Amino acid sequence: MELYIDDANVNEIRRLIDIYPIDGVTTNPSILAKTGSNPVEVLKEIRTILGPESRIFAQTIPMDADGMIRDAHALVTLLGKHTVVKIPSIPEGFKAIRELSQQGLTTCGTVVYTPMQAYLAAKAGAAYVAPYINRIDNMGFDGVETVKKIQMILNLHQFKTKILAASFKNSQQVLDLCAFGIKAATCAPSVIDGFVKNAAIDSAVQDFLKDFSKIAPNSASIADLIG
């Protein structure tokens, strides 16, 4: 499963990619707005941090297909060929996805709340579809089950489109979908940290350190003992 950071805080991005096997970063206008900075400059800095080969997801702004297509080309020119252009899964968005896919750009149908949105985006040629787990939950439906249904539809119709599951509120939701076989997830830094935030893990590691200190009280590592 591909793992992305769903954030535009450059300090958090640097921290996470330093320690975790991260595949890239996803953004949207709301995430960029939280930085309080020029969105173009933020996207450029994220690309610099990631390097040229990692994926960065960036979203178009206009609500018409022509405007979406124009924004898409501008984003790829700015951020490079490993840019995934996020297009809202609305009627004009499906038109833009189809045309951009025919032009060879990589797209993601975003703002997905229903399986049929995902189906139409996939049929239009989107490389990814991004359902919002927590937002679906907040509408009174089951976000995880909705994503599982989308995955079954993609499999049944043999689409190459990957699910990019988004809007997680906890690591358990990520685990459920990882076990189901979705191909990608994007998570806030706190959710990624939550993958291994466990008192039992911390306790076991501390026990190992204490036991090692009993047999090598003056050494902090095996390397120290070997010399």
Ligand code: E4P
Given for the second form:
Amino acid sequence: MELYIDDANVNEIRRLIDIYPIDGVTTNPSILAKTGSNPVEVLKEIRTILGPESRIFAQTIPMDADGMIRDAHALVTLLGKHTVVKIPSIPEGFKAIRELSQQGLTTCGTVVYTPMQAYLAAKAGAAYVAPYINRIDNMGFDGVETVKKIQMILNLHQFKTKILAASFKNSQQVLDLCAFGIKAATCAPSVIDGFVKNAAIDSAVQDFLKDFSKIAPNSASIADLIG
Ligand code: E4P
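Okay, that one was the form predicted alone. Can I see the form predicted together with the named molecule too?
Then the entire complex follows, led off by the chain already shown.
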């Protein structure tokens, strides 16, 4: 499963890519707004941090297909070929996705709340569709089950489109979808930090350290002990 950071805070991005096997960064206009900075400058800085090969997902702003297509080309020119252009899965968005995929750009049908939106974005040629798990839960439906249904539809119709599961509130939702074979997930830093936040793990690691110090009290590592 591809794993993305759903955030535009450059310090958090640096911290997380240093530790975890991360495939890139996803953004949307609200995530960029949280930085309080010029969105173009923030996206450029994220590209510099990630290097040219990792994926950045960035969203178009206009509500009409022509404007979406114009923004899509501007984003790819700015951020390079490993840019996935996020387009809202609305009627004008399907038109933009279809034209952009014919032009060879990689798109993600975003703002997906229903399986029908995902089906239409996939049929239009989107490389990814992004259902919003937590927001679907908040509407009184089951976000994880909705994503599973979308995956079944994509499989049945033999679309190559990957699901980019988004809007998680906890690591269990991520694990449920990982176990179901979802191809990509994007998570806020707090959710990523929660992946291995577990008192039993911390305690086991501390026990190993304590036991080692009993037999090598003056060494903090095997390398120290060997000298
Ligand atoms: C990512 O593609 C989505 O824009 C994002 O995950 C939405 O997350 P939120 O529901 O926490 O705003």
